[in-house]
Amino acid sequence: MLNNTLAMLPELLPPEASTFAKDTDSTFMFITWVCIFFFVLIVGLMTYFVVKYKRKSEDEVTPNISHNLFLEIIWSVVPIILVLFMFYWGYVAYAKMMDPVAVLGEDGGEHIDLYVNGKQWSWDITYPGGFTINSKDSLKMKNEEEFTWSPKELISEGKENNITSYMTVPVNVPVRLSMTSNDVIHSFAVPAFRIKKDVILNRNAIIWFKATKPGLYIYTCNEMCGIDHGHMIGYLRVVEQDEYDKFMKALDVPLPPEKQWAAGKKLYLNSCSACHSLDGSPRVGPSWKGLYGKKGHKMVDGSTVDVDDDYIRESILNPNAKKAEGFGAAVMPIQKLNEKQLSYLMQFIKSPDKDPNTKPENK
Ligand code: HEC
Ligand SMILES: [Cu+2]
């Protein structure tokens, strides 16, 4: 009851919109009430003593009290127990945030992977399928009219509030954010979800959440990262599943041709380069140097193939169907790629040294 009264004070706490919010808030409320209790007790007693033991006459002498063992034990042991209890409570809530099982449930289940890129000074959000929404082309989508919300209105409202980034997730579905930074340390925080994690160059920070209430929330950068740090605010829309599906469909516009090879290269660097070199040296798998178009490419079973689109496609989708000579024992893991990603990768594999779309330099 008291908790509710306190939480009703305007803006003291943001809405509770994720599965983590309750635990964080109960810890926070417990600590707040302990503080209030001791504040009242200490300041109250102090005021009372000030009045009661005020010097009554000029020659009154302060009695010399050295200590009181009983009181000292009480005021040491009680706070220790309280603080340990706060630690335990907070730790249990924190451990849940770090443990995917707590979000996904024992039997695993589906989740959504989003990629978050912090940079001075905005956030880029990359959705499954490789479509990135950044501050420049926020919500540039087809079929806008199909939505129950208006992307255009959201953006114009966002602009007024210095919003530079937009994220959309479905309600009640676990979401995993893989986050990294292009430059300095940022920190990704969603107050309504009670989540926050530092985002650091060359590191991949993971955070999970499950939103529980549809609505419009904000995310911010919580690490002072430069002059426009305050502009790293984004709108986070939590929507019903069918609305999310519509949104993903609307995002499903292929990259312009001049960006496809570069997207393929990025996929290569992220997912394939550990096992495939471009310079002819074998790694876990064969090098891609001179691979495309090769005639009579030898397989472990003695057969040969001509390397064309179909062979590459099969090698990626069903890696163990045909194995290149010399790599019979090595296993290529199945790659989860969609059609668009496959076509970008294909362009890169065909011409790993050079983007065929770039015009020859006239020197
Ligand atoms: C863990 C290591 C590993 C990763 C990661 C990996 N591969 Fe492979 N790949 C292999 C191995 C081993 C082979 C050869 C055996 C086979 O075909 O299964 C191979 C073969 C291939 C071939 C056929 C090459 C040839 O000379 O016949 C293609 C094409 C290929 N991989 C594409 C990819 C793509 C695209 C990715 C990234 C999306 C990728 N691989 C990621 C290990 C890997
Ligand atoms: Cu920042």
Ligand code: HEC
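Positions refer to the first chain, counted from 1. Worth saying up front: this structure is predicted, and the values here are computed from it rather than measured. Whichever C-alpha set is largest while still superposing within 1.5 Å between the two forms counts as the rigid core. Compared with the form predicted alone:
- The Cα position of Q347 differs by 2 Å or more between the two forms after fitting on the rigid core.
- Comparing the forms between the two forms on their rigid core, the Cα displacement of S281 reaches 2 Å or more.
- Relative to the superposed rigid core, G215 undergoes a CA displacement smaller than 2 Å between the two forms.
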Given for the second form:
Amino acid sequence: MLNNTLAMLPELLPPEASTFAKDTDSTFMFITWVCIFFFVLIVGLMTYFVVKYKRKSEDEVTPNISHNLFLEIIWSVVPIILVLFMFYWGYVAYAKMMDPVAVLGEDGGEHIDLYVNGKQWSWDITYPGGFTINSKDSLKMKNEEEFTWSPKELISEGKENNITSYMTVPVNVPVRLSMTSNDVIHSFAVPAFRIKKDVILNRNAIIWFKATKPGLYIYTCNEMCGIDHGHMIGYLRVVEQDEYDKFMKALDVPLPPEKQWAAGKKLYLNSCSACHSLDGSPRVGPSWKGLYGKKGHKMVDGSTVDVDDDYIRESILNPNAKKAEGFGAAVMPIQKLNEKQLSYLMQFIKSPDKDPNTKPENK
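I have the form predicted in complex with the named molecule already, so could you send the form predicted alone?
So it's only the chain below, everything else dropped.
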């Protein structure tokens, strides 16, 4: 009955697309109908009593009725039973969703582990092997409607980034998310999967799901986290296993040299631009303008370093090992980049003003 009612009112909730959705929706609809029932009952009885027992004359006196023990027991015990039942029904599903071990009981323990990092204002999704997808890329692709799901076509057209712009998971395979935050509190949520979990700096949060319907779904931040909170959304694709295998292979496709600088720039815009400028102005961290190749770059401890490949690499992978003079109070979060992404970003840092692979115009 509840599912039939939900089907008649599709605007109330997104489509059910995970194993948790049915239990969550059933609990929601049960609570909703209980509230509607008691609202109609109480307001209806109140209206009836107002009309029936309306004072009819100036000298009419209300009878002195102290209480009715039977009614008092009924309206105390029945709500308690209903509330406890609601709690139990919701808690059973919630506890399983939040249990990091429960995923091992699904499909004989076969599952996928992904790492989610929230930051102002995007999500990083890191796959086994270290490849990281940023939610801004999927939002851009979806808005521009550039996405096609054919690896060969994308690579032949030089659009190999498109296939790796969306967070992608296989249908009917449990996925466990290990999540944290780079800065303020965020909350990772996939409405169609009925999952939501707060992520906090220096704490690890676990949640999991098993998608049941292939399709494109939105994931969001459900915790007000700053001025661009409303843009902290991305798109998640649920695909069949063979398409997921193609996606994982696409993660290993290296970019041609002429596209690597642009990939580094995209990494900068997604992950670094809030703290490092390109015009020489200081932000939370030092500007990248003229940084690479600088000799005698001063540190807070009085030492100096030459800004070469080794220093840049260390600053990305272990950012607080050496702090530049004037930025000692800044705490830069560790960037989870694989070797290819690290290489792309370093190429951009070396020449942030212009792509060195750009061919000069013929005059």
